[in-house]
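Form predicted on its own, single chain, as structure tokens, below.
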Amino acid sequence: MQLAMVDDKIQPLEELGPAHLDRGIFFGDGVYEVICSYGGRIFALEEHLRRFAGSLVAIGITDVDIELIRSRVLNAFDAAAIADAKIYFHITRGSAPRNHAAPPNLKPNFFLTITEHQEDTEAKTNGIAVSTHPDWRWKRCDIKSLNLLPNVLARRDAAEKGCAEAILVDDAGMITEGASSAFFAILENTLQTAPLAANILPSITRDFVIKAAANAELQVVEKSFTPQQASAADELFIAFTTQDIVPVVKFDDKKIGDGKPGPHTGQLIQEFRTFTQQGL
């Protein structure tokens, strides 16, 4: 008899609802997206469901209509009414008993959940600690997929050390980016971050950052730097989708600056906030 087990339930594995059986819990083989609206106005819509669209085809899970989900994301958002909401949802490649093979033509599993987004005002006014772990992701971060273990563990040992956020460092001692965010030195009127490569995510955030410091007349390098350049940067700060820009004022228990967040940073959080209120 083949069985299942639920907590102390056992049961036969053929009654075991799909939601058990959903490839996303065996093998993390899914992707997903995370948005923000902002009084009322989603932001970014576009361009999440273009990044989404990518990840899917990068794993092969090619029968998924676009245009269905941006209706499932409208309509959950109406019928939430959260004015200032998190939106997170996924897809994965279905319901299967375990094999690391899929069956062929399974139905893609489609989950969504809205929640409500507030800023972290201390944060963004006091600036935060962070600290450099090793990048043990895979080979395809360029890839928003369910695949986290690593971004958790870096978390966890960051808040084991008291601070917001892991900087990952990879096997040539530079620094790739956040465990879940994107990551920036300023020096002088220079903002330098990672070029984009497999080992990146393309965060959207990050796009509307360099936009904004355009707007704010820095000029923007993308090129890769140490752990060691970073903790020398006159100012440093993290980027992510629902806190947006976020200052960092120490790094590996060195303070950066005076120890506040600087006033380039500051700029540019007020930059980012008029693209959020023009609901881009």
The other form holds:
There are 2 protein chains.
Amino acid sequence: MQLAMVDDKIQPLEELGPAHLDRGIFFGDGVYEVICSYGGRIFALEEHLRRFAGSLVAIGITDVDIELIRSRVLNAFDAAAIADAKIYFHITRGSAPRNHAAPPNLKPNFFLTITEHQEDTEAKTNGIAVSTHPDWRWKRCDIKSLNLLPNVLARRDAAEKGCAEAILVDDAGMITEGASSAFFAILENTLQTAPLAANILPSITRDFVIKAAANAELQVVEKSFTPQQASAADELFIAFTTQDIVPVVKFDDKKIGDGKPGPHTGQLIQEFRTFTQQGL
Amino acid sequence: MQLAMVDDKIQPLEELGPAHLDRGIFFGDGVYEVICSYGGRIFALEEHLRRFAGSLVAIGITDVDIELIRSRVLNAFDAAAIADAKIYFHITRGSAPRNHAAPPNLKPNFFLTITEHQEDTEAKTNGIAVSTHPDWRWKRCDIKSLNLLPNVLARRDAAEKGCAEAILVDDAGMITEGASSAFFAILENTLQTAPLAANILPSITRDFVIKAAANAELQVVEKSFTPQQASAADELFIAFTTQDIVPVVKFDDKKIGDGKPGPHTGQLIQEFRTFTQQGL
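Got the form predicted on its own; any chance of the form predicted in complex with a further copy of the same chain too?
Entire complex below, previous chain first.
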């Protein structure tokens, strides 16, 4: 008899629900997005849907109607009635007995959660500590996939060092980005971050940080830099969807500036707020 | 209200089963094994359990009792009563609302399936075609993790080219291994395969191939080689748990030898059979 075992329970394989046979769990064969709302309005929905569509195409899931995804997100958001929400969703190639080669005409699985989203006031006000970790990720980090074990392991390492984020360093000794954030430095009154490439997620928050910098008349240089340069920066910060900009005040145990969030970072946080609060 | 949406169905988040909140699906935060039985006997169980224990430690899941896993595998195998079985199992860090940082004291999830396992006589008799693909995998392929999207994408590319396996090539132009197999060449009457390192799975089948070669008095060289060298090899084959040795007769459209499985490969298949059939 073909069978399955979930923890201690043996059961016929045929009785397993699709969640147990999801290619998302066997292979991480899927892509995801995280979106936030502010005061009842979803921020940058179109940008996230566009990136999501790109991720789906990149892994060859071609039969998903993005209009359907948009309507599902909006329906769920309406139903949740959470003004400041964190919306997570993923699509996987579907459910089937485990085999690298997916059967043809598999129906993709859609999964979404909506939870409350709170600003981490402590982190934004006082800044966080980060530590470096080798960038162990795959070579297509431009695809927002469910293969996130290297990110999880880097974050575990950071947590063991008392740090809130891991900053990833490639084989050439250059910083790529954070385990779940974009990474920025203020170096000589210029905002610097690694350029977009296959080894960097095309972060939507990163795009808005660059727009915020333009509004603040701060020059932006998209050029990789080293941990040594980061340690000596005037200011550092990370940026990610759920908290936008979070100042970094310690980098591998080295105090940044005077150990408090710097003025450029503060200004960018204010500029970013004009985007998320627009029309509120 | 915190909510979830599975395909079209909206439901309270709290009503989701643990399979939907598995860190295996959110992050691929788990490790797995595939084991076969022959004539009612599990082959190389101890080797697989040892590697599994190593994978668990490598990703920091430290509270799993391998003796419990052994007994679960044996119980399920008894219950299935399939003589030639394919046993798949994984452990993930557990189920929790999605967050890179896992909550403390999470209970790991165990999942296993047992299905029938059949020899692919056609492939073993006539050989298969393979094609190369860039090795996009992460830098810790020595850990048998659930992050397998690059492997899936490489296999999709191979399938589009009419090939049964993708042979992965690193940035330096050297072959690492197959998307789900070890890769071997017969070059000047010597068996050659890439050496074990962080970019190669410590394949148990690979170990047995090397033992088979010793039994066949065939010299083994663990040294990387290029696609050009592979194309010009006398013989090629892949090796993986469910089929052990499968001859490769076409490499990126180049016919290998006379286009039929070679004598050394045939001898190694026979030698391998003495391992799996031992005591039967």
